[in-house]
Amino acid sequence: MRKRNAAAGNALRIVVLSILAIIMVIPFLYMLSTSFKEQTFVFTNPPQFIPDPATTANYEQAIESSDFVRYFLNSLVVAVIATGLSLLVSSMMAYAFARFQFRFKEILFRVLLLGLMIPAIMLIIPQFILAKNLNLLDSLLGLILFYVAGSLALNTFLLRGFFESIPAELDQAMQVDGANAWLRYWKLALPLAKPGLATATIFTFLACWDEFTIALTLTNSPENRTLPIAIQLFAGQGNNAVQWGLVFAASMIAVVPVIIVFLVFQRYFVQGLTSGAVKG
């Protein structure tokens, strides 16, 4: 009688699961259809799900457009070295945190957690201030640089769980042998953490990627703008008609990279977010 009723409930609990994971993905079969579709047939009633006729002519317009490929590069770069820089940075600190003492430790570590607490667009003028007279405006070092100090809080959160989960034998029995910090963290700590670092490394691309409103803010040259600035502008060429296949065409052109960084590092993403954090 008792596994009956488990059987039932993990019938029950896969029903609704998939349910829920249809619901959700559902918007994004959507958004492909439509970057398929000629501008009269977006909004036929009933929706087309299918294509008919189908076209390309969404991405071919998309990627020939004037700069596309200059806001797609930059938002590569700015993405993958914000990432890098995040990662270096907020993976030592979370060592300090985690291997050594020092005074008023804890307060620091909670002092940093408080930046998670902070709205981000709230942040916004004292950051456009800050850009200014760092004459970093307009410019993809200071996309990088804030993209950087806005992740720290959270990877560092989520790596000091990671690296105070190893055990601290390990660590003395290189320091018997000579190893210093920063060799018993990089030849130590680092791979021992591939899920924490593969976790923190999705998600501060994701945010680097499709941030909008601090590249809004901080950008005004066509050289330096990113790809979210891109995907507004097509929105606004048809003026009072959008041209919604021509803007979905150019996200999905631009979900491309996420899903690749996904793909590469999901082997430690669950185990990431269900020991680091809850360590943390």
Contents of the next structure:
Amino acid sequence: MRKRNAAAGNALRIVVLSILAIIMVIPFLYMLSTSFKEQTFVFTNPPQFIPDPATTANYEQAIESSDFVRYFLNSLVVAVIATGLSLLVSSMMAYAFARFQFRFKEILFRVLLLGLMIPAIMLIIPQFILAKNLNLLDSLLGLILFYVAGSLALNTFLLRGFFESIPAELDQAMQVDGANAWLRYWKLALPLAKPGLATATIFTFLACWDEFTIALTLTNSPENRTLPIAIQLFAGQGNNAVQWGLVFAASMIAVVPVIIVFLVFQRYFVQGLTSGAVKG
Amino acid sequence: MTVLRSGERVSAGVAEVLSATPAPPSRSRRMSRRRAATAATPYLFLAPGLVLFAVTVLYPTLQAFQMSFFDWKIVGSATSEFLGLDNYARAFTDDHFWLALSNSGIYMVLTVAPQIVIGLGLALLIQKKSPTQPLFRVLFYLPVVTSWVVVSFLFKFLFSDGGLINFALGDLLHVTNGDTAWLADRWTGLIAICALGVWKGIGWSMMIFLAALQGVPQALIEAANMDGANRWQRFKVVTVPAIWPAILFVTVMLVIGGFNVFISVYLMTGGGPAGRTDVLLTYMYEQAFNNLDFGYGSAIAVILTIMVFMLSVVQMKVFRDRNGGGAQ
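Can you give me the structure for the form predicted in complex with the partner chain, which would complement the form predicted on its own we have just seen?
And the full complex, kicking off with our chain again.
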């Protein structure tokens, strides 16, 4: 009796979850399907879920009509370099916070955490002026600088936790062997904190890949555009009707890498969330 | 200044909640003997990051405050005029500021509660280890990792006149005529924007709650079972107190996030029609980068920041007090 109840409860649970999951996923599927539609078939009643006729014209147009490949590469370059720099710099800070005692340690750490609390967009005006003064307006270098800066606080916070979970005895053993701090950081701490570094890498890369507001504010010319800005421009191109098929084709191209990274590194996503927060 | 101080308190509070930083390891004697020789080492490790942080985050923070007291001129030669509190006075007598503020508030109220309730509900439903669990986890989390730009256009499309929402509500469910011009009106526009906020966010709160639920002591649940507690009582007496820090964390983060809503409004309605769906940040952005009124834009940004800090402090207090009462 009890077993049957449990089985029924379980089935109900799965049904409820399935319905909710379908609601969550329908917008994505509809976007995918629209990206294969000709403009005249985008708004039909009833809506087409399977495009008929299906066409890859939107994808061709997205890739050919403008510098889409360039935007893609810009996004890639900015995200890769910013992620690499951010991880290097923040892991060094995290190592200092995890392994040394020094004056102002906790104050400095708290000031850094303040960076998590300041609404990023509050800084957009002064950062725009700073970029202007540093001659970094409308350049990929400027984007990289601000993306690294924006991710420092969170990454340092995350990595400090990982470094602290490495037994101090290992450090001391290496020290006895005459290894200096840099060597201990580079050869011991970094390799042992790989899961933490993986987590930070994924989060930082995706944040840079998707960043919109800073790119919107700091860049201007076509050769410095990143993908999110390009998608926005696609949507704004036609004066009358938005070419939804084109917008979504470009969106799909931008989203596919994200979803692949997410699916492959799912484990690290969960780890990143849980180590960033809350254990009971 | 007071603002900065309350900010520090907030960050300290959040740090506690996050509680991912264990106490520093005890120092061995050998290390402390060598410390004198290597006193500079930690600062060398910190220097690149801290310098960058100071230049690109701390300094701009202070400058945002400073600019808010000026009629700030961005052009090199023009001198900025000191206005004192004029920009703030202007904000408080500016009807459109109040409209934008109330829209931000509405967004917050309409998105935070559903994300917590639905997120927690989902977490409870998929908590049990089963072959389907990873699949559901991925599906619900997918909107979280997808770019704001992409999903903003996606929802603009879904809520457009001939879009899927009108079809579903009109032709399928017959609750409307199916011809609602969602994005052409303040309230329906805000509903569409909020729908996106909830849809994109529940996966995140679900994940945090899932992690927290793993920490609920099994022994307590069994003890409650022995005492004949039903499912609801078990949830109330055991689960909620155990995951209280997570609930606090999620709430504070969502409130902060709610006030920071920008991209979805900017891209879905552009604040329109006639600025009726403007939130604080779209209004700030327009003042700064369209009207080139950087001083006024900064004042709006500062007001927002102060409100977010104060709200976080209040929440932390309220939640902690209630926690103290509830846990005993």
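Under this definition, the rigid core comprises the largest set of C-alpha atoms superposing within 1.5 Å between the forms. Positions refer to the first chain, counted from 1. What you see is a predicted model, and the numbers here were worked out from it, not measured in a lab.
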### CA of Phe43, rigid core aligned, shift of 2 Å or more between these two forms
yes
